[in-house]
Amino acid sequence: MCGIVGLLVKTPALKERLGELMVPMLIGMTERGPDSAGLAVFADPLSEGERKLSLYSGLTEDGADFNWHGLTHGLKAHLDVDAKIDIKHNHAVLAFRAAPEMVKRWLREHHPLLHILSTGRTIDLYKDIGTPAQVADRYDFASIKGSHLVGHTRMATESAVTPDRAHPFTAGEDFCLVHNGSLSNPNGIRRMLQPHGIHFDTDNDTEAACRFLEWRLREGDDLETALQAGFEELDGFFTFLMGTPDKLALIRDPFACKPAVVAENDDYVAIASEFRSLAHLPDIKNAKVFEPAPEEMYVWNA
């Protein structure tokens, strides 16, 4: 059992309050996921030639005292890459103008215990072990700004409680997924994708779904076509919530065993596993509140 939350704001002024509105949603899902928590937030994109990486230093010897500025000096000395760093506890967002694969290769060679959480022009990602309230406080989620986000609280059922197995999962650039449920065929999905050169970082079933859907997007599918392929290939019980630079998408399996509730009005679209995580939102009494149907696609534009 896990908890999912999503929030997309339609009113520009609410972009400044995205994190403030989201934190009670995430904490409201504590009983569904006390082991770990995380979120991915999408904001204004960097310029075309720029990229950013979300990084986690908790597995390194120095942990939260990791020498992030030494890392940026190393990038300049070895690759002649100028980078900016935004540090929050044992996470940091590294922004630069260079090919991301070159930078990631250098990071793996020189800082092998540093975990790369996400890559893109719009996405920042934070996840860690601890209760939702602890994680939200550790990374100051309440101050986060942007157009939309995807969050998760985890109760582990099929893999270890570690930061890298927490949600959201990412693949490629600017794509993330959170999951409530369990898949019965993640190993078959892995065997399908590995001949295409797709590498897996964990044994988590959610990673298999994330990499499958991103692979379909990379192969040329639009989001709706990729989700339809997911209905055909992914077996098990699931509610998936996904984020891209300009969309928030929700699907449930054909049996709709895992709960989800949507509230939508002129100002926002909010999604959670239970209504109690939506009850505090402004003007919720006038929102359209509904339960998503099984095997249907719900896609909202940012």
The other form holds:
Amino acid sequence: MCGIVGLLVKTPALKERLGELMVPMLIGMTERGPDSAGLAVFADPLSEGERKLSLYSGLTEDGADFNWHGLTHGLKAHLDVDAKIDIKHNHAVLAFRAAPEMVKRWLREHHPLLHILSTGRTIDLYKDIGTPAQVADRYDFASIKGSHLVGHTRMATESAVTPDRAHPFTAGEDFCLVHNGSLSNPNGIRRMLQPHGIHFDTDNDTEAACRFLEWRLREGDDLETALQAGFEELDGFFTFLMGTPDKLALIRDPFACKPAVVAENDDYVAIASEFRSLAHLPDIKNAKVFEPAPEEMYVWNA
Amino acid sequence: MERLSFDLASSSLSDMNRFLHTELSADDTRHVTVLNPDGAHNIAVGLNQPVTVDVQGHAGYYAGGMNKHARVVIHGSAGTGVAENMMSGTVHVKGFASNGAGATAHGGLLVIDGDAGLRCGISLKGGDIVVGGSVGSFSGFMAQAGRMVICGNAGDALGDSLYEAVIYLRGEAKSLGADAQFEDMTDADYSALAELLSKAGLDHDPKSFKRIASARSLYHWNADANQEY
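Please give the corresponding structure for the form predicted in complex with the partner chain, as opposed to the form predicted on its own shown earlier.
To see the whole picture, the full complex is given below, headed by that same chain.
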């Protein structure tokens, strides 16, 4: 079991309140996922040549005491990259104007235990073990601003409870996915993708789905075509919620084994595994509430 | 008739269910209103008294489950397993219902004004279900006894492996399940259907429905079937 939440706001004023509205959604899914939690938020993009990485130091020897400023000094000294860093304990967002692959290669070489959570121009990603309330508090989720986000609360079934196996998973740039369910053919998907040079960070089944869909997008599929390929190739139980810089997308397996409910009004689209995570939202009593059908694609534009 | 209300925003669901289970019989309360249900699970489960419970909002999983004698009205949608294993009484969902609505119900009547999700009436054991809208795939799977009325359409594999339950369908089924077949409506079907529609407050013409029941070819093991049904 796991919990999924998503929120996309349509009115500019609500962008300021994105995190505040989402935290009760995430905490509402604690019973479905008490072991880890995570969140990816999409905000105004950096300019064309800039990139940002979300980084997690909890797996390094120094943990939350990681020397983040030493890292930016190293980047300057070795690569002549001026990076800005925004630190929250064992997490930092590193922004720079340089080729992201070069920076990531340097990070893997000099800080192999530092976990790269996400890459892109719009996405910030946080995930860690702990209850949703603890994780939300650790990273001050309530203060998060942006146009849309996806969140997850995890009750692990398919791989160990570790920060890197928490959701959301990312692949490529500005793409993330959260999953409630379990896949039966993740190893087949991995064996199919690895010859294409696709590297996996963990043994988690959701990571296979995430990298498969991002690979389809990178190969030129539009989102709908990629999701259709997902229906054909990914076997098992799933409700997937995905985020891109301008979209949220949701699909459910043909048996609708894992729940999802959507509430929509003029101000927002909110998605959760269960209605109890939506009950607090403003004017929810007048929102259109519905259950997304199995094997249908739901895509909302930010 | 005494009326009582529980606001789940400020009081606990367990306290409310405890009242409904243990104190109601010694009390003359016959009407309970539940405010701010907010998707909570297990609202008004296991009732055993002739009481009306009005749930003012969306209910979570298993609302009205195991119901006996009571009338539970949900003025919103219901989560997975509404009226699961109902024995008698009525559960009425004014909105839509999620998966497994009325699963294994032995008796009573479940009315869903909107659509029902997948596996509606799975393993039905004698209860009646009337769905004003459409039902998802695998509805009526292995239903043993009772009746299902579907005013809209049905998904795939309707009535798969049916026993003696009967399904009345007004719209179209994407597909029928193994061993389910369309049959001619009899006078007994028309009168049973008219009664169910009337109880549900629906005025469809019984003549617009088709009957689906078991062909009973799965009742006995056939070693020659090669697992192809």
